[in-house]
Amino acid sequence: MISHVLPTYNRAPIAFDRGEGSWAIATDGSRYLDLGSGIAVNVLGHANPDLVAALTAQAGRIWHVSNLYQIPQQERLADLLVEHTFADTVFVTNSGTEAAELAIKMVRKYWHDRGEDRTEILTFEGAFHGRSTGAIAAAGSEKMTKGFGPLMPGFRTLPWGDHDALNAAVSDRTAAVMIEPVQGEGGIRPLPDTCLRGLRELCDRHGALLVLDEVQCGMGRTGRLFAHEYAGIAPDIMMVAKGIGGGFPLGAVLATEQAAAGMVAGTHGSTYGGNPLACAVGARVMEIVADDAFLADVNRKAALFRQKLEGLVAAHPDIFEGVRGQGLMLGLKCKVAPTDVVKAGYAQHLLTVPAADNALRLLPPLNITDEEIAEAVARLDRAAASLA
């Protein structure tokens, strides 16, 4: 008999009742050090007092109104995103998948309104842009697309890191290139800054739009507010979600005025997108995470964490191959199945996340303490020892 919850996940036999900062507390009272953060979502940890206060204050006033009306909280969030990024305009969604769908529509509408037949969007192997039919078509992964055809046409998936393939594929008929500056689901694979700069130049040369997916690597995760800032470039369109809500469902599409020119009244909408509750929380997240001192501390903690992880790899050469990633978006390349390390972590009351390319994802809250970093590595050490 099918379960009452559709069985699309292989869930661990753990249920959590509450959380405190970097700790998730199970229904039996056990405390787990959370290096998954809901897959890069809880950037300020569990039950963060600032976010609880923002949500509670808004919940006592008004929860939801239609986008038929002005929503001051949405305007506040959009103002903050425009102030701190390349963008001129913002559309607020509920998730990263919804953001991806709008980004695709925005690209197509841009070229349609210019009277040019440019519909092909170039993407890359290992990408993850969500699980809608459009998003899985964009990623081109056989694992995600099998059984769900026919898929949305107009995408061409290229090998990750193959410059020759990219240069051969981009032409004056390319509508856009869509890429994650750091692949998350693909195994914590950063795109080198030189490559991202080259990609911007390539798009400019052919008139194509550059779409960045910073759903997982954005919102301070890499030590900058957004990962592409390291390369000193700006996209035309960017998808944001996960960390922007600090745990509350929230996403956004950021764009330049030119890229968004085709999205006029009636071309897109969302019943819940931009609701006062979500935007009140998102604005508070932005106020905290966009602060230079906060981001500097993320970088300091990232250096400390990485140093300790390098020692862990050296201590367990049969389990781990190396460390990769940027900021507090780190991955351990494993020599064993990463799911084995995840399960061994459960025994140590440690939460981690597996990824492709035999990688284990470490995505702690950005305000994790130095002591918690040391404790996390100690628990990883015991988990690895149990596998040896």
Second form
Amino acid sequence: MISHVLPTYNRAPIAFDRGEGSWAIATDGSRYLDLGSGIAVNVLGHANPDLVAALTAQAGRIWHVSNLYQIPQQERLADLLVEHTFADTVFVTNSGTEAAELAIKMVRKYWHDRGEDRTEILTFEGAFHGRSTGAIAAAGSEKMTKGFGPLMPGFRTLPWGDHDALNAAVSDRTAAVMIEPVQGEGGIRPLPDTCLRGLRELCDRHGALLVLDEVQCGMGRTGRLFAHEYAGIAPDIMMVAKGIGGGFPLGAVLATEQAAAGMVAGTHGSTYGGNPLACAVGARVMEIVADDAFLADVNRKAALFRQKLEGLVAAHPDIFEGVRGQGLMLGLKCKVAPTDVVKAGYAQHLLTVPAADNALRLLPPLNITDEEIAEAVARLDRAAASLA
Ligand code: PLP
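Next block: the form predicted in complex with ligand PLP, after the form predicted alone:
Below is the whole assembly, all chains and molecules, this chain first.
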């Protein structure tokens, strides 16, 4: 008999009752060190007092009004995002998938309004942009699209890291190139800065829009507020989600005035997107994360973590192949199935997340302590030893 919860996930037999910072406490009282952060979501850990205060203060006032009215909390969040990024304007969503859908619509409307027949959006093998019909068509992987056809047309998936294929594919008919600066689900694969700069130049040469998906790698995860800042370039459109809500469902599309020009009243909407509750939390997350001292500390901890992980890889050459990633978006390339390492981690009361390309993802809260980093590596060491 089918379970009452639609069985689309293979779930671990653990349920969590509460959380404290980097720790998730199971219903049996046992404490798990959380290097998954709900898949790169809880950037400030569990039950962060600042976020609890922001949420409960708003919860006691008003939860939902609809975008028929002015929403000061949404304006505050948009102001903060515009202040700290390339963007001139922001649409607030409830998730990364919704952000991807709007980004695609924005690209199409941009070219429609310019009277140009440009509809092809180029994406990359290993990409993940969500699970809607549009987002699975964009990523194009067999695993996500099988059985869900006919797929939405207008996307072409290129091999990852193949410059010749990219140069041949981008033309004056390309509507946009959509890419994650660091692939998350694809296995923590950072796009080198030179490639991102080259991509920006290529788009400029052909007038194509550059759409960055920073749903997983954004919001301080890589040690900069957004990963593309390392390359010194700016996109035309960017999707954000996960970390921006610190655990509350929230996403956003950021765009330049030019790229967003077609999105006039009536062209897009959302009942819940931009509600006061989510935006009050999102604004507080932005105030904390978009701070130079906070980001400097993320980088300091990332260096410490990476150094310890290099030692771990050297100690377990049969289990691990190498460390990859940027900031606190770290991956361990495995020689065994990463799901086996995840399971061995559970036995050590450690939460990690598998990814494609045989990678294990380590996505701790950005405010993890040095002691917790040391403890995490000790638990990973025991987990690896148990698999040897
Ligand atoms: N884009 C990227 C890069 C993601 O990692 C994800 C989720 O993992 C999404 C989009 C979809 O976001 P959501 O699950 O919030 O819809």
